[in-house]
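Just the one chain here, the form predicted alone, laid out as C-alpha cells.
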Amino acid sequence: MPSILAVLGSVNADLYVEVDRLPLPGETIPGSGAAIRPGGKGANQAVAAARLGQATHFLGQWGDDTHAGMLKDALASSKVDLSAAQGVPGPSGQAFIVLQKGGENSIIIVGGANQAWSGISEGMQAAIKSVGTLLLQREVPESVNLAAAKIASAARVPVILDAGGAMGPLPKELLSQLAVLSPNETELARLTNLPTETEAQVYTAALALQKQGVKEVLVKLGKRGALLIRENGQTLTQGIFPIQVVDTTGAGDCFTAAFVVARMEGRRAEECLRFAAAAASVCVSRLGAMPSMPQRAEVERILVS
C-alpha cells in the first residue's frame, strides 16, 4: 500500500477570544487573548499527520484574502504537500472561537473558500488515486466528499471520514464507501437519532451505522476516551491520558489523524487507539488548533511515560 495520506477538507483562519463565560443575550463582557491562528478540520488533520511523520497531501482551497498567505505557510511549514491544493476568488474560510476557562469552546464557522468548490480538479483526482488512504471531514460540500470517496473506492483506496463539521445526515451512498467513520458522541447521536449517553448506547448507535455500510466506527467520547467498533463486531475501548487541559479545539481532529497514521503504519487496532489518545492529550495541553498538533517525539514520550 502506498505510504502517502491525502486529506481533502477545509482550511480556516481561526479568530480566537478568551472569556470567563459565554455572554447572555444582549450582554457585553470583556475578553482577552484575541488572536488569529490557522485551523480548519482538513488542515488540522493534514498538519497532525505530517508532524507525526506521515507523508501527507492536502487537497483543499483558500481564498484570495489576507488570510490566504498565513494558511499556506502554516501547512507548508509542517511539510504538508500543497501541490494539488488551490486558491479561489473570495474570502478564505474562517472560524470564530470563544474559549472558556477549562478549555471548553464555542465555534462559529464561515465557510468561504471551503464551500466554493466547482468540482475536484484533475490534480486532486490523480492524488486521490495514488495514495494509501483518503481522509475526509464535513466542512466542505457533501457532494465533494462523495465524489472524492467514489474516486478513492474505485482505486481501492480506503476512505476514512471524520463526522465533524456539519449537522445534517450523511448520505447512504457515502456511508457505503467508508472503511472508518469517526464521529464524537454528539455527532453519533445526531447521525442515528439514537441516545449515546452510555457505552451500550454508543455501541447500538454504531451498529446502526454499520448496517448502512460503514465497516468500522471510531467514536470519540471526550473525557471518557474512545470506542472502536470493528467490522467483526469486536469492541475496543481507550481511556484518556491524564493531562492539564488548556484548549480542546482541534483535539478530535488530532485524534482521528493520529489513528489514521497508526493504521497506515500497520499497527494493531489497540495500538492505533492508544497512539491517537496520546496525540490528543498533547493537543489539549496548549492553545490553538493547528499550532497545538504534536510532533512524533512528543507522542512517543507520552506512550513510554
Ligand code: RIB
The other form holds:
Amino acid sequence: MPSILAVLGSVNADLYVEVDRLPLPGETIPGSGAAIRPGGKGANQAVAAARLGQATHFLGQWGDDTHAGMLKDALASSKVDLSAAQGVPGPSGQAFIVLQKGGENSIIIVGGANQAWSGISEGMQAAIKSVGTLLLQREVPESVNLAAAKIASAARVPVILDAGGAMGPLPKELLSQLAVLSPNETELARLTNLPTETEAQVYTAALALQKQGVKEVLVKLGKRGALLIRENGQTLTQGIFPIQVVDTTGAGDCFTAAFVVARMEGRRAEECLRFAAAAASVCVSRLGAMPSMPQRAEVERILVS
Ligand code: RIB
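Right, the form predicted alone is done; let's see the coordinates for the form predicted in complex with alpha-D-ribofuranose.
Following is the full complex, with the preceding chain placed first.
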C-alpha cells in the first residue's frame, strides 16, 4: 500500500484573543494575546502528520487575501506537499478563537475559500487515487467530502473522517465508505441523538454509529481519553498523558492525525491510541493549533518516559 497520506480539508487564519472569561450579552471585557496563527482542521491534520514523519499531501483551498501567503508558508515549512492545493478568488477561511484561562476555547468559523469549492480538480483526484489513506474533516462542503470519498473508495483507498467542523447528520452514503469515523463526545451525541456523559453511554452511541456502516469508531473524550470500537467489535480505551494545559485548540486534530499516522505504519490498535494520546498531550501544552503540532521526537520522548 502506498505510504502517502492525503488530507483534504480546510485551512484557516486563526484570529486569537485571550480572556479570563467569556463576555455576557451586551458586556465589554478586556482581552490580551491578540494574534493571527495558521490553523483549520485540514491544514492542522496535514501538518501534524508531516511533523510525525508521514509523507502528506494537503488538498485544500486558500483565498487571494493577505492571509494566503502565511497559510501556504506554514504548511510548506512543515514539508506538507502543496502541489495539488490551490488558491481561489476571495477571502481565505478564518476562525475567531476566544481562549479562556485553563485552555478552553470558543470558535466562530467564517468559511471563505473552504466553502468555495467548484468540484475536485484533476490534480486532487490523481492524488487521492495514489495515496495509502484519505483523511477528511467537516469544514468543507459535504458534497466535496462525499465526492472525494467516492474517488478514494473506487481506488480502494481507506477513508477516515474526523467529524469535527460541522454538527449536522452525516449522509448514509458517506458513512458506509468510512474505514474510521472519529467524533469527539459532543459530535458523537449530535450524530446519534444519544447521551455521551458516561463511558457506557459513549460506548452505546459509538456502537450506534458502527451499525450505520462505519467500520471503526474512534471517540475523542478530552480529559477522559479516547475509546476505539474496532471492526471486530473489540473495544479499547486510552487515558491521557497528564500535562499542564495551555490551549486545547487543535488537540482533536492532532489526535486524529497521529492515530492515522500510526495506523498507516501498521502498528497495533493499542499502540495507535497511545501514540495519538502522547501527540495530543504535547499539542495542548502550547499556544495555537498548527504551531503546537508536535515533532516526532517529542512524541517518542513521552512514549519512553
Ligand atoms: O480544530 C481546531 C481548528 O478549528 C482551528 O485551527 C480553527 O481554524 C478551526 O478550524
